[in-house]
Every structure is written in C-alpha cells, then in structure tokens.
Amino acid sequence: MQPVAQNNWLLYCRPGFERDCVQETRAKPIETAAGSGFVVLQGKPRLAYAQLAFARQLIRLHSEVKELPERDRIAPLLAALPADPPQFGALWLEAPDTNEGKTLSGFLRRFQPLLEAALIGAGSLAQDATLPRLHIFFPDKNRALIGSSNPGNSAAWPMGILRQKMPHDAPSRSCLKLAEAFEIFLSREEQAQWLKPGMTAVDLGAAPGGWAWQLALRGMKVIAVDNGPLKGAAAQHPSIKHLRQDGFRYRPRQPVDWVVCDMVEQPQRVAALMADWVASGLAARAVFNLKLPMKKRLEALADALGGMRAALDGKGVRYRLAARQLYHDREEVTVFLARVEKRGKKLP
C-alpha cells in the first residue's frame, strides 16, 4: 500500500477528453493517459464538481494498492483504507469505461460481495446515504486506487454515468441526451415542477425528432422546427407540432416553458441564439447542445458560455448556467440554462 498525496484527486471523464478535463481543473497532471478515460491529479483541496464540464465523477484519492495478489486481494485493500474518514456508506468497484476496462466487468460484480462483507466485518461500512461513498478504481485486475466521494459534491452514480434504456419507439437515440440532461441538471422537486404535462416547449432542429418525443413523452405541447422531416413515433404524435423553417430564424408567438436546440452548427452561435431566447423571455428555460471542435474544445466551450454570460448579464437577466458531458453526448457539451427571477415572481 502507498498513501498518495493529501490533495491529489481521481476523476473519472469520456475517453479521448482527458486533456479537457486536466486543462478546467486547473490542477497539476499526475497521470493523464491518453484514451484512459480517467485522470489522476495534485490540486487545490476542493474543486467543485457542478463547475467541472468535462469530469464524471470527482473522488479524492487516498492510497493506491500497485501490485494486488490474485489469492487475497481484500486484505490489502483493508489495510489501505484511510483513517478519515473512518466509515462510508457506499462501496463503488469501478474500472475505465474502455473496452480494456470492460473485461473487468465480471470480476468485480463477483468481488463486490465479498469486499462488502469484509467492509461491514470492520465496521467500515454502513448503510447511510449521507456519508462519503467508498471507490476502489481498477485501471487493471492487479492495480488499485483507492479514494472518497462526497455525495454533495459528486456524481450520485457508479463511474458517473447515469444508464438509461432506449425506449422501443423512440425516434432516435438522442433522446437520451434530453432525458439524461433532466436528470443531471433538475432536483426530484424541479423535474415535478418544471416538467409538467400541459407546458409548452420549442425543439429547434428537432429532426428526426428524438428530443421532441421525449418533451412529448412527458405531456408536452412541442412545436418542432426543422426543415427536415420527423420520423417514426414523432412524426404522428399529436402533441408534435412540425413546422419547416430556420430554427434560428424561428420564434413562437407566445413565450414557452421550454426551448431545446440540438442543431449542428458553431457552439458560438447556438449558445448566443439560446441567450436571446431567455433574455428576450421567449423561454423560461432552454437546454442545448454544443458541438466542439476537435482542437481546443475547452476554449471553444468557454469563449461560447462567455458570450452567454456577457449577452445575459448585460440585459439585467438572472439566470442559472451549467454544463456537462454527458454519457450520451460525444464531441459535444449539454448546457442548461434558465431565467430566475426575484422573489415574489413565479416563472411559468
């Protein structure tokens, strides 16, 4: 067993963005590896996971375990454990979302058990969702990283991925994207308030239209803006209203709940037409995509939230801004944005 550095941290990120994710933290590299899906680095004690785009999970390293014994692999893992905190109420076995780390899965649902027993043997485990959640991480079958998670300032999800199942009539798989984006962005208590049936929502580049299913799945009333066509389940649904036009030349005579934008196009642009949605009060609350680059996608993903701020802050607007990768997005970041209002005032 080897104690690692007091601020050195695990995050979990998509494969390939390793970089983007050392590059907003900000924080020293100890181990980046390209392709990896993870990275390990020595920064400032605590970094605040609802600002981090590009990371899943956020864990604070304790140990490592370098050269795990195949005969009895838990007693070194117990010595490893930290003094402080001295009780979890979770254990998490992860490994890379890689092909490599896949090969893993099957070990791990095996020793999950009996690592438990073991854990609960010592008193080090207990059943109580507000202590910090144990991870042991495997970036291979002999080697293991052994942290914490606080769950206020964490992902609520093994590797940080939330997994859903593509529903049998969907039109398309994006639809995951907007379901995932609900569940990451909104509280249990803003998704029932927010997410009511009868609101109204606007997909501009809706086509295929899986984002206008899903608003629709929810008891939504959609206008959907393409030029081109809606297929399968959306096509025919009758709360899918499709109207061929330019989604950014498009705006609704009367103000919505919802704006969704998932159109192919300069994250620059996107991000100032979805700011003048909420600034103007065309929409009370918008989630959209943005297409990076594949060179410098962290500037390109800053230089487009910058905009937004300047355009939102300059009318006088309060708002609320968050951005993540999410497990279904690819080269793209979802942001979520919404107009608050003072005290007093009710959005619709």
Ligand SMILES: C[S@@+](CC[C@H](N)C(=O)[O-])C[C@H]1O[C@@H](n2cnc3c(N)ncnc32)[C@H](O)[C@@H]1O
Contents of the next structure:
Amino acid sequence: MQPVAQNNWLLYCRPGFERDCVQETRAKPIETAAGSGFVVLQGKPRLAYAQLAFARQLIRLHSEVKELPERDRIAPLLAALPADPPQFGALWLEAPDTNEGKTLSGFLRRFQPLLEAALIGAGSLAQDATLPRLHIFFPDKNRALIGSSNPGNSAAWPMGILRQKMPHDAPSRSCLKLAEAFEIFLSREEQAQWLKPGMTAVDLGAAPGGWAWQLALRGMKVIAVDNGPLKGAAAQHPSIKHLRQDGFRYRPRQPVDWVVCDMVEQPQRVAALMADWVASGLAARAVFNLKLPMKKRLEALADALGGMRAALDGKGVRYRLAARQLYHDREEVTVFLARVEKRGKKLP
Ligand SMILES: C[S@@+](CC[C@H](N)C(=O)[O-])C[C@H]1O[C@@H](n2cnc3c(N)ncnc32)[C@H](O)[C@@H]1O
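For comparison with the form predicted on its own, please write out the form predicted together with the ligand.
Zooming out: every chain and molecule, the one shown earlier first.
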C-alpha cells in the first residue's frame, strides 16, 4: 500500500476530456492519460465540484495499492483504508468509463458484497448518506486507487453517471439529456416547484423533438422552434406547437417559465442569446447546450460564460449559473441559468 501525498485528488471525466478536466482545476497533473476517463491531481487543498464543468466526480485520494494479489484483494484494501474519515456511508467500487473499464463490471459486481461484509465487520461502513463515501477505483484489476467523496461536494451517482432508461416512444436520445440536466442542476424541491404541468416553455432548435417531448411529458405547453421537422411522438403531441422560424430571432409574446436551446452554433452566440432571454425577463430559467468542437474547449467555454456574466451583471440581474458536461453530452457542455429575484419577490 502506498499512501499518496496530501491534497491529491481523483477526478472522473468523459474519456478524451482529461486535459480540459485538469486545466479547469489549475492543479498539478500527476496522471492524465488521454482517453483514460480519469485524472489524478495534486496540490489543491480544496476543489469545488459545482464549479467544475468537466469533472464527473471529485474524490479525495488517500492511498493506492499497485499490485493487488488475485487470491486476496480484501486484506490489502482494508490495510489501505485511511484513518480519517473513520467510517464511510457507502462503498462504491468503480472503473473507468472506457471499453476496458466495462470489462471489469462483472468483477466489481461480485467483489462488492464481499468487501462490503469485510468493511462492516471492521466497523468502517454504515448505511448513512451524510457520511463520506468510500471509492475504490480500479484502473485495472490489479491496481486500486482509494479515496473518499463528500456528499456535499461530489456527484451523487456511482462513477458520476446518472443512469436513465430511454422511454420507448421518445423522438430522440437527446430527450435524456434534458432529463439529466434537470436532475443535475435542480434539487428535488426545485424540480417539484419549477417543472409543473401548465407551465410554458420555448425550445429553440427543437427538431427532431426530444427536448420538447421531455417538457411536454411534464405537462408543459411547448413552442418548438426549428426549420426542420419534428418526428414521432413530438410531431403528434397536442402540447407541442411547432414554428418554422429562426431561433435567434424568435421571441414569445408572453414571458415563459423556461427557454431551452440546443442549436448547433458558436457557444458565445448561444450564451449571449440566453443571457438576453433571462435578463429581459422573457424566460425565468434556461437550459442550453454549448457545442465545443474546437481544440481550445475550455477557453471557448470560459469566453461564453464570461460574456454571459458580464451581460447579466451589466444589467444588474441576479442569477444562478452552472455548467456541466453531462453523461449525454459529447463535445459539448450543458448550462443552467436562472434569474434570482430579490427576497420577498417570488418567481412563478
Ligand atoms: C442538435 S439538434 C436539436 C435536437 C433536439 N434538442 C432534440 O432533442 O431532438 C439542433 C437543431 O437546431 C436547429 N437549428 C440550428 N440553427 C437554428 C436556427 N438558427 N434556428 C432554428 N433552429 C436551428 C437544427 O435545425 C437542428 O434541428
């Protein structure tokens, strides 16, 4: 067992985005193989998960076991547990989100109850969601990185991936992306309050209709703006009205509860449009996708978000802004923007 230096971190990310994940933290890279789906960093006493767009998970690294014996993996792992925290609220055995990582899933499933029993026997594991989680990450079967995550500063799902089932009648896979965005950016209470039947939404760049369908599924009335056709259940849905117009020019007559936007366009342009909708009160909240096909993705994202902040600050708007590369995002990042009213003044 090898204890790692203080202030070391293990972050998971979409394979291929390791460099963005490192750059964003401004920490010293220790292990950052391209395509591996994880990075090890050093030297930052604190990192805030909510402020990292490219990290799927944020884990404080405690130790590493390099040569796990095949016959008894449990004893060396127990010996490598940190003294602090003294007890964990959950055990998550994880592997990279890569083809090689997927070959470990059977082993992880079989190993989980064995290690869990040993941890409970040693008094190190309790069923308590407020305690730090124990992560044992296997880059391969013989090597384990041992760390912990704080439930208030990490993703609430194993491997940092929210798994969802594809509804059978959805018009496109991207309907899951909007569902994921709501889960990731909104608390349970906010979802209950802000995603109610009868609310109104505009979907810019809506075809073939996955996002519009997702909103209609929640009982919202949706205006779907796109020159292209809606398909399947979205084309038939009585709560979805399709307008063949330019999404950059369209404006609703009445303010709406939500604007969502998935137009394939320059990130700066989409961000400016969304800032305008929210700042002018046309929409209370926005979810939108910023496409990042360029080499300097982090810079493009920072420019887009920086431009938005400047526009909103310049207009004296109070807002909440969060950006994350979702599991369903490829070369892109999804953003949530909401107007925050002064105390006493309620949003619909
Ligand atoms: C990635 S797709 C949207 C997928 C959609 N969110 C879904 O769930 O099915 C992008 C769409 O944006 C539309 N689009 C691009 N530029 C547009 C513009 N200026 N006005 C309206 N739609 C636009 C394209 O026609 C395309 O259908």
